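The data below hold one chain only, encoded as structure tokens and taken in the form predicted on its own.
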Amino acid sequence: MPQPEPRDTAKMPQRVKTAALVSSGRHPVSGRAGRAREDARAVEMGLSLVGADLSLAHAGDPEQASLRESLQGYLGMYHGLDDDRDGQLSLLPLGEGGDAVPLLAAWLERSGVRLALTGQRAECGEGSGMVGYLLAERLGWAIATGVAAIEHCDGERVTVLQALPQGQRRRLEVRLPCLIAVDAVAEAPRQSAFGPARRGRIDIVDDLLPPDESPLDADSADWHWQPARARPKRLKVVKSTNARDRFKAAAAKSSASGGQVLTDLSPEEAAEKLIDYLRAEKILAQDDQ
């Protein structure tokens, strides 16, 4: 009986230590706590890449009532894998007004992670989308944003497809270690199974920073918070009854129209025109001065 040829291990892709940084999400309609949509796509991408070897981490308040329900949603994705192991998540305690970047950076360095996956922004809290950039800067890593898929990954570099406007894609090759921010057009996450979600383990890791280093976010103390105003979205009306023309109109790039060029205005006149425009667009309320 012929024996199988030995595999050349030098040509096989190396297993890269991979982790997904997740945050608590909220359902857009019911408001119920659960997975963040982009973070769940990041976990799906990591499970497709390394399977059950994917590590999970979250920086948050362990005393928050809805936090465990959100995190169990990620642990419930560890099903349907070749390696039938339950998920494990590292919870990094972070109080109100704390900065998650030092904790996440210390955890990544201790864990030996070389590829970190996360969503582009959180659904709760600040949601600024800056955590990935600040984390990559602190660690000295490369960062790739708007990633739709990972094509190849070895011990030295990762090849990704970056999502561009109007369905275009761009292939990038990024050297490891790096952080990847997953776009909303990435592969949809699998459903969270009840059994793996309850069997998954959440470990509290509270010894990452030295006692003299505090993760408090001093800059946020000077911020001024106010409710956001809904900005109206312009809709393009397509009057054609032909399906081909409607598709072309929907896929065409929008161009500005109806504007006017203002020249030779005094500062007072220019300011008045600008205020009138902002009020017409409902960016500035009528009673604002």
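This one's a predicted model, so the numbers in the text were calculated from it and none came from an experiment. In this text, the rigid core denotes the largest set of C-alpha atoms whose superposition between the two forms falls within 1.5 Å. Residue numbers count along the first chain shown, from 1. What changes on going to the form predicted in complex with its partner chain:
Ala65 shows a C-alpha shift below 2 Å between these two forms [criterion: core-superposed Cα displacement of 2 Å].
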Given for the second form:
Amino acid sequence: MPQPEPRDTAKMPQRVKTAALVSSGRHPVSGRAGRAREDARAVEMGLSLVGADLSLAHAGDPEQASLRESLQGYLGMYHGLDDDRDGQLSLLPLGEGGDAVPLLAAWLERSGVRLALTGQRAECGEGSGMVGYLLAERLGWAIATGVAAIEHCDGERVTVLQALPQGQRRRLEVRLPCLIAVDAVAEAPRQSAFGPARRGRIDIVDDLLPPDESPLDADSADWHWQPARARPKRLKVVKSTNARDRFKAAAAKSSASGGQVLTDLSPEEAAEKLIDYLRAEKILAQDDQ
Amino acid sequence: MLQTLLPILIFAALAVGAAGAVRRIRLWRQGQRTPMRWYRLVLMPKRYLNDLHHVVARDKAIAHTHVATAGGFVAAMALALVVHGFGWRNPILGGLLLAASLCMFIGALAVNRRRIDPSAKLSKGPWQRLSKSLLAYSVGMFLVSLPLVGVAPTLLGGGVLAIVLSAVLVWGLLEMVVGMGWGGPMKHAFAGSFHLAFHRRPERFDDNHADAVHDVHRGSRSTALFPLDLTAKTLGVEKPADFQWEQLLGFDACVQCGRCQNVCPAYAAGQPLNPKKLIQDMVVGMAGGNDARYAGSGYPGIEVGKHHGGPNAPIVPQLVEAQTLWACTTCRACVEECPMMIEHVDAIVDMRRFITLEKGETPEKGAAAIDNLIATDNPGGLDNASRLDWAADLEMPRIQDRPEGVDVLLWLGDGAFDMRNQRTLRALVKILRAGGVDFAVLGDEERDSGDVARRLGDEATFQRLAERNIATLSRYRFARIVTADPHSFHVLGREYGAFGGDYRVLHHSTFIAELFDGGRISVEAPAQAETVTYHDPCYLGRYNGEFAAPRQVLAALGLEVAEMERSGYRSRCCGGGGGAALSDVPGKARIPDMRMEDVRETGATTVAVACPQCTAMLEGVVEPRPRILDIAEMVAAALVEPATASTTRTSTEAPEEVPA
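Show the other one: the form predicted in complex with its partner chain, since we just had the form predicted on its own.
Every chain and every other molecule in the complex is listed next, the one we just looked at coming first.
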């Protein structure tokens, strides 16, 4: 695959209403709440795209003590922009066992957002990485995941660089409205400063859904929860004896074997091929239609 | 003719000078106001004659010069006012006036001699002119006063000579009186007097402080940073008008003598900082304009004349580049040397506070350290529970198991995470055990003292750490805190007081000296004679006045200390303080390399240190170089352990003390 040439990140000529969906992070060492690393990168991407026009949203429990502090961490990033407006975050109240997706979808629709940025997966809670997909499905939007940078956005479509393994990048053009899930390799977030964090506004928006439509996550009620166990790591056996081979092994692109590239197929044919493949890999049962 | 002209000239000069002075006072009062305490004006003469002179007198020649010139001028001006101004032409007063002018003339000659080939630290321009003006004033005043004692009465009655004399005197009056109010070099006398009276740190002067111990070293009487009100509208200093008015007044008092420039480690290393230029830039900002008229050395690598400012214009980057502020190691050498008692470090931290708290532009590594402090309570982002990993085999007594209290709480500091400093800590523990000291540690309940966060301008994180540490400490009972880290020592001992934490804190060198004094530890004489030198850490010496104890310990070890040229209160910084090691501003040389050069000059093969930062910075100098040992390591190596219960106790009793 040809490596795309990096282009200058262009500011939007006409501003598209942009929002970043943020979550409360969990520090890998201390477990303390704070900015989530990928979400902070999404906010950084949004700020460099639309400046202080970027609005933030979080669905969570306003009563939770540490939440305000982590959310202020994102508001503290509103500095060094063209104008010195303070940040604003909409807090969508969500109780325990609630489902964030309908709330976020309603908020995105109501506020006229056409470009939503978020991290790929939360650092605590379910952390399933599904919220982006579920939101896009519900809203009928496009979704691009693993995004390393936004190169261009013109009100109709957005050009992004998608991060692939071994530092490869793929340029994608996505139609608006769309949801972009930001990868950990995106530009590092700016420092969160105490002053802007203190001045930023957190507005509670609690009239998004009609009262009879409670955003309960029905599935999760039946789930069995237990602390995650560290996955055993495969020991890395270094077979080569010289540095050159080790370097080549480390830098090698993952080579897929046995695959085939299919082009110029009708959608039906393509679907047929995919189903055959999934059956061959025993992902679909033989009799599954 | 002169008899009618003189009163007019003198009163006109005084009136114009006074108008300028009013304007100057208005400039100072642009700063943040604090309640005026007028009575402090009374304190000024004593502060001038005692405290200021104490600093000036470190250079005897200039002290004598200044006494002659300034004393002569003040006396001559007062007498001239009576004699020529009000016309009380008494021959005795006239004689005194002649004597005063003569005294000033002699002083002015010395000033001119210093100005023939001025050293790099001195400013030129108007300051070069001042030396001539001093001559003009003293000569003019002398000659016009000669008729008073009956010498040459007819000569000066009129004619060309009278005109020439008047012209010389007018020159002198313009510089000395008008210039004093309107911002000429003589401004320093006017602003300096008020600055001494209204100084923001009255504890620096003899008055108003009960703690006589600090008299040993004047510079360390008041060194804690001022707490910042985190609910203020903007945090820190963005523009000159955000400074306290006393600070603006202090900047205006600068005489541009360049002593600060001579001692600044960042300036010497070619980093873009010059304390003298910084203070002059603050004056430019306060008065509005650009720095083109500055006639001294600039910031290394930054051209003079390209920056401008105003009282309500942001300082960074129009007036001062951020790099300048981040180059400071907060070593306080400039404050120590300043004869006008200007507080450079306060100003730099004030401006850093704005950059960090409002603009979020702390240098990259500094910002990472702050984020780590917020998340993990230590700047390295390490698991705080691993704070005692280095002591896994030492069975360290925990204060949590000692509800009845201990004598010494051993504060580990963040050196506990550094493998080099862990050797020092192990040595210190060995000494404490040999001395039978009743001590304990906080373990993972200890957090960073907040020193680096505070110096990087993050007062919010500092205050949070301070409050949490104070809350932790309030749960346990101990008589005193001992630490091997001068930064923790300073912050716990001097800066936590403002947040309700008052402790008796000792640096380990002081405590070890105490153990020697009490005969609680004994050491063997060194096997072979060795020359050592001692590097004073800034936060132990200049900040807290502890110069004696480490030397006492070295003497007790039987070691000969070859002092470096810059030692004691003039010690040169290692380059690791104030977050400078994190901001890492590029320069031409490295500060620790220069310090190691100082060490080499003494011929010492070992440099004794007493601070984890200094250890790290000096050990970063490439080999071959003298070896670097902490005082604790040197003591521990020479320790003769008496076969008492102190060592056996730890192996028998301790396992029960250690929590599971």
